[in-house]
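Just one chain follows, in the form predicted alone, and it is written as structure tokens.
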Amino acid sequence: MKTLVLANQKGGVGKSAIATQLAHYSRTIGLRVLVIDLDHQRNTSRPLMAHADVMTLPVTSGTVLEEDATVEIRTTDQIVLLAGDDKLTALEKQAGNHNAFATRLRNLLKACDQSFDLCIIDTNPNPDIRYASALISADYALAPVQLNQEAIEGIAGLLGHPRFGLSKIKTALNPKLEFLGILPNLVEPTPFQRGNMITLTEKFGTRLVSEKRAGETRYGFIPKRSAIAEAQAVGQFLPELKKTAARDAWNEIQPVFDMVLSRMGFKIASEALN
């Protein structure tokens, strides 16, 4: 199994839809897929539990770093949700159980690892224990941003914070951490933006989500697209909206999806959602 985080010290930058959409997806091409919700606002818990190809465990994520519970997980070709809840916010009160959390943690995703093919962790925007736990015990780790000042600017903390910055988490607890990148979400086709993208770029481009293709390189990015918060709203996959809009939007989805999924090493054969 290989553990996707999705972490940024921002909130509202659709890491939630980002986790929702890409899970669906996932399963669609064959996957065995594990979500975990490590945020208390429970925003990807919430559409996948509307979903009916996605069950939902019986415990909670606060629950099972919190407490020495037992999680039962059958083979299923259904998405399993491990919910967020209240109990993950006092997870970072608590200074003198932080070694017992991240452990949990892990050894959760030790005890999934012959039964799922991909885990993706949600994690909320504040830098604390949970945020530090998925990372600590993470394969890979991707950054969705928005295309504002504000949040180019904090992409230096999300990098190198002295305590929660990727490179200090790789470099002093989990050496294996690869970042997969930052991941543009809610783009809207406006020159301010575009302005935005075009310093990103050349402040981080060799740290965005990108491939080569023909000799040149295409950064992904995922554009703000009413669809995907109907999607959201309903507890659907976004191709299953049957609107030209959500088809539109998906066609421009796949391909990042696709992209970050290969980073991972899994091999993608997707023509049939095309």
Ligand SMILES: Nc1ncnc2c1ncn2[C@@H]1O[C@H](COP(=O)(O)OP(=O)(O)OP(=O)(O)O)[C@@H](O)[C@H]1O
Given for the second form:
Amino acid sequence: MKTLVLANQKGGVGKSAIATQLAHYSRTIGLRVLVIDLDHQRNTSRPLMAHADVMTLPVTSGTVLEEDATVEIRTTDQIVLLAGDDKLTALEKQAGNHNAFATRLRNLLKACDQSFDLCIIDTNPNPDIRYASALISADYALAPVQLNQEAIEGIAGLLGHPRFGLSKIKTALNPKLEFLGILPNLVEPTPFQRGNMITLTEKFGTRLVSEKRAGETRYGFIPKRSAIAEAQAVGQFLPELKKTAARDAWNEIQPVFDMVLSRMGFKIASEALN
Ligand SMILES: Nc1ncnc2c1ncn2[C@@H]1O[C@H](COP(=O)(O)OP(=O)(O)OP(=O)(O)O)[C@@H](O)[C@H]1O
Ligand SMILES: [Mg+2]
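So the form predicted alone is up there; where is the form predicted together with the ligand?
Full complex below, order starting with the chain above.
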């Protein structure tokens, strides 16, 4: 099993939307998918729980981290969800137990190793023990960003924060952690955002999600499309929404998801949904 963490301390950049939609897509192409929601806002749990192809575990993530609850893993072709809960907010204050929380998450991932191909972890937008626990045990991190000045300035912290920066976690705690990259989301074709995209590529080009095609670097990004917010609101996989706009949006997003999955070493049959 490969574990991917959606990470960015900025709120509202699309971590949960990407976690949810990528989980659906990954299942559709035949991967066995586990989703762990470490955010008490439950913006990944809620849309997944509304979907018929998702099996929600009877325990929640806060309980597993705090109490060492047993998680019974069953084989299923549904997405398996360890949903978020309100207990997650109380973990940070229990400093004496932080190591235990991180160890329990690690043990859970180990126990799931043979039963799933991909585990997607959604995190909360504050650097805390949940966020650190996820990154300490993950194989990959992906950071959605919005193309505004503040978000671009935030990337330096995402990478270089003295305690929670991806570089620090990799060197001090988890050398196997691989940063898949920065993924611009909610992208609009305005001169302002175009300018910010140029700044982003100049400053962090090698850190952006990209692929090389015929010697040319193509940067991945996800446009702002109301169909994505709608799919999240009604708990659907985007291409299942019976609307041309959803189909069009999906055709823009699928190649980006393929880029992400192939960076993690998964083989993509891009025709799967076409
Ligand atoms: N590409 C997009 N186009 C349109 N709406 C989007 C897009 N990506 C995300 N959204 C919507 O934007 C809002 C914020 O996204 P989301 O909740 O995924 O962000 P987040 O990073 O998880 O936020 P938080 O940090 O609070 O957890 C949601 O309503 C979501 O449906
Ligand atoms: Mg979220």
